[in-house]
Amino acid sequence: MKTHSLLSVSRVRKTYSVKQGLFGGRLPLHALSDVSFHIDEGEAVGLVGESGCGKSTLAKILLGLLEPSAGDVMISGQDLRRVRPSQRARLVQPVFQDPYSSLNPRKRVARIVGLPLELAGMSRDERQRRVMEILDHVGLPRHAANAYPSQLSGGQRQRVAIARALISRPRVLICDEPTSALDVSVQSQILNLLQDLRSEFNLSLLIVSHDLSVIRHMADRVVVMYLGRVVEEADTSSLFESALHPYTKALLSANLSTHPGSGLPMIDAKWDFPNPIAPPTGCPFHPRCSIAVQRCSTERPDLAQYGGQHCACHLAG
């Protein structure tokens, strides 16, 4: 059950400087713009967007892998930025995208999903029996404990990535596009055993996917992010039923459909992803909005409440 939030994004910037050719200067490239969210209490959010909309900065400044220009990252009512490694593996863990390069290939299942408990010090008979216990909850039989990752399944492997985030017990997954490097046979399984360890765990899920299919099925709520900004976020089912932005539709409008003869999708918007070193004015989606009117060009909207939804578009109300 959600009681309270357990990881608080407030306002928080990543801005990279950016060399301009051999002989050019630099500029200020920023991939995250006063991003702000949070995540209850045993809830999962989906996290969307297209390439290099920031997705993939703001999932490293969560697990820790990098620091925020600007902003707070609250966890568990701590400071992240405060928070010693240690305890920071026992709060937060990720589980990433391609489950071959994310392990060891010389080192056998066991060793890989019992390392963050031989660094923290526990026994080897106590390692050893949280690891067959962890196998068990992730659906691998125990004798997988002995195999290298080479000798595993695409499946196989990402349960060991999702055992060895969990052996920490920690409060938080961060998953990062967790089936898309999967058969798609496969990838419903993983998914299924993410909402099973969810709900015996009451761990909280971030899911950073550009598959609006898996966001669907997982989460249940939205943060639609472009070039950096939040520009909607909402309940799935009204997001998914009502969505208010231009770009949110866009997105929507591109998912395949399961009805025959429905044909390939197309995205509703013009031209091609704007270069986040020269974004644009107003509103950064307008460029390739179908309804922007001049304010958009030179007002850039704040992410305003419209019911239980909120969206930065000034033609949303």
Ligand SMILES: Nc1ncnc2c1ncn2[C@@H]1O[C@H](COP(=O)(O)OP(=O)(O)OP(=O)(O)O)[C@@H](O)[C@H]1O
Given for the second form:
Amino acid sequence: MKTHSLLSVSRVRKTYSVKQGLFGGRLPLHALSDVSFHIDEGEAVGLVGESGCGKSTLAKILLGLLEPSAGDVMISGQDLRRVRPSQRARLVQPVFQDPYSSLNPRKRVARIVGLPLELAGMSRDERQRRVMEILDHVGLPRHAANAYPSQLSGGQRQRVAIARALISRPRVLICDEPTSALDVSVQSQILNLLQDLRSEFNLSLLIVSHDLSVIRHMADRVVVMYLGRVVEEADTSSLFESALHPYTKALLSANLSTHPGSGLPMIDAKWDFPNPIAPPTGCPFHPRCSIAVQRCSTERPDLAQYGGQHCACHLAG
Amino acid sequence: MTMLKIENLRIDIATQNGTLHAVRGVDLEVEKGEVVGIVGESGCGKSLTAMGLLGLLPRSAQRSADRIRFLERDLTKASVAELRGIRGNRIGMIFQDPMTALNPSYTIGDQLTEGYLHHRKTARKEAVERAIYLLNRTGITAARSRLSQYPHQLSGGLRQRIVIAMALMCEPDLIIADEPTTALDVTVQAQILRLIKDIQAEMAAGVIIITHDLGVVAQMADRVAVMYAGEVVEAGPTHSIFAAPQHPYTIGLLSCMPDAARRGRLGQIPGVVPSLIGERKGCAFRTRCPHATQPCRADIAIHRRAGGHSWRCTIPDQTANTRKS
Ligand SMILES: Nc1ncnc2c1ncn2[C@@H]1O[C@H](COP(=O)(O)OP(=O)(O)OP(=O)(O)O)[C@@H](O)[C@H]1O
Ligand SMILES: Nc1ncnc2c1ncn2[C@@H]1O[C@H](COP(=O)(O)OP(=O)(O)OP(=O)(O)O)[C@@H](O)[C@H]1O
Ligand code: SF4
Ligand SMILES: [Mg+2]
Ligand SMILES: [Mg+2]
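Moving from the form predicted on its own to the form predicted in complex with this ligand:
Now the complete complex, all chains and molecules, led by this one.
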């Protein structure tokens, strides 16, 4: 029998209730529908999909910051809801997109990074030692310990966020668009750092990104979401070499090469993202899909296995 | 034909800590029918350069330039009224956030036709027909019925297409697109870029596209200007910039990009961008450059090569240091 995954969700749903217009009533928005997904020990999983497809919602559920409307979240073989916050902190930690708003502007770096240890009642000296150690690991100069976030560059702030996440020695880092707010030159520093830390601490990673080149560089396995559902899942090389789902194919062809002259892609998918409050019947992608057949508009395809890949499309395989 | 030629553009901004020399002697040329990409790190002066040529600057900013020749005019000598006549008419603009260009309380139709009616002094009917034609061109279905909608009733991708249609209403000679697709999903981005490129080719308009995305410049631009700390440090045909970059900053920037052909560690540029407050002499990149030497502290000569490739560095040929590609 396969040993359990480090972190997994099964058949998770999340429904928000959203207000319609100025005087409208509230309607349910299904941000996640029947999502199953896992991260194994030491693995780096990439999560891609268009804006609003539910990536951050899933990330927050994995962190225990959001209750799913239905379904289970398991961490290290235990139900996440039953795990005490202090223990959860030693299992899973976040790194968010915006290093500007995720750090308390009125506290110094040493305090921000050491806070989890302070809450756990660790002595001052011991805390100090651990903070300095972790600042070294993430490549921050020791004098940064006394700085306020506003005195640091964007890349340095993201290092502080990573240091704060690592100080509890978690097993998984959930990185939601960790470099989207950063310049390419700073992005490369952060991605290199995450790779180094991964091998150093045997960390598992979830990398949420809309940038396929980042996913390709970082992930062992990729999960593609569309409108609240997983539509494809495969190991990274299979996904980039032989994607099955028409949406994945559209995403891949839309990724612009940095080799001049490859040209602008012709995108098969039609332009408009559907309204998440009134999602299409059948396959959620069918209104934009260039190969859709009659069946696609009435019958929803399940996620099925094709070799080592999973795909939810009637015409796959 | 050179339609735009900026010579020695400087923009200083008064701040609490002193004068910020945000744009420091930028030269830029755009030929008729050419797409010029400007790339560079956040804060390097890309948007100010583009806004500065039209005099659209914050109050605290001071602009100077030897010349800004656009078609037959020198924009440094143009009156406010003349500039207004050029903006939205001869020069169309597309910004990152379509809501900066759209007024939430007017219909799409009113906003599309306003500039046209003002500049062309034509009948409303003709303006409406042109608006519908352009909306169709941008792939918007049921164009006529969109005219009575308000911006908030549309998705981000649709809004950006409306802003593009708006920029094209008067058949501008030059289009300035400042991060036109940064806020959009990649599938929509590719479609919008194709649209800009097709229409530009059709109208033989010049385009300045500002972006921090090297994939966008690689596929859109005929020529690229790489900016660092308020200066153009390297400029040239897109293929030579990508195949044989000469400035150490450009070389560093390209090595930072994740690339399927090169797994493993990404390149890094150590250090941070220097402060642009106060005078600075020599190469602004020298604090981070792996090849910096004593001469880098003095004024830097510009090297020029056949084909219009130029760069500002003490090292006359970087081919030996260039990444293998
Ligand atoms: N608190 C909330 N209340 C109501 N709706 C929400 C809330 N949070 C998210 N949503 C909606 O749920 C859907 C999924 O949102 P989510 O933030 O998870 O998407 P995402 O994939 O992370 O998008 P992005 O790439 O833009 O970050 C969207 O339609 C969003 O508008
Ligand atoms: N209104 C202003 N007041 C003070 N400083 C400003 C103002 N506008 C721009 N600056 C400064 O001028 C410099 C250049 O700004 P600019 O907006 O041209 O950068 P950019 O290259 O377009 O960056 P980004 O990629 O982030 O858009 C920056 O350091 C910026 O902080
Ligand atoms: S199920 Fe049909 S509509 Fe959906 S992706 Fe496959 S072919 Fe396209
Ligand atoms: Mg998100
Ligand atoms: Mg800008």
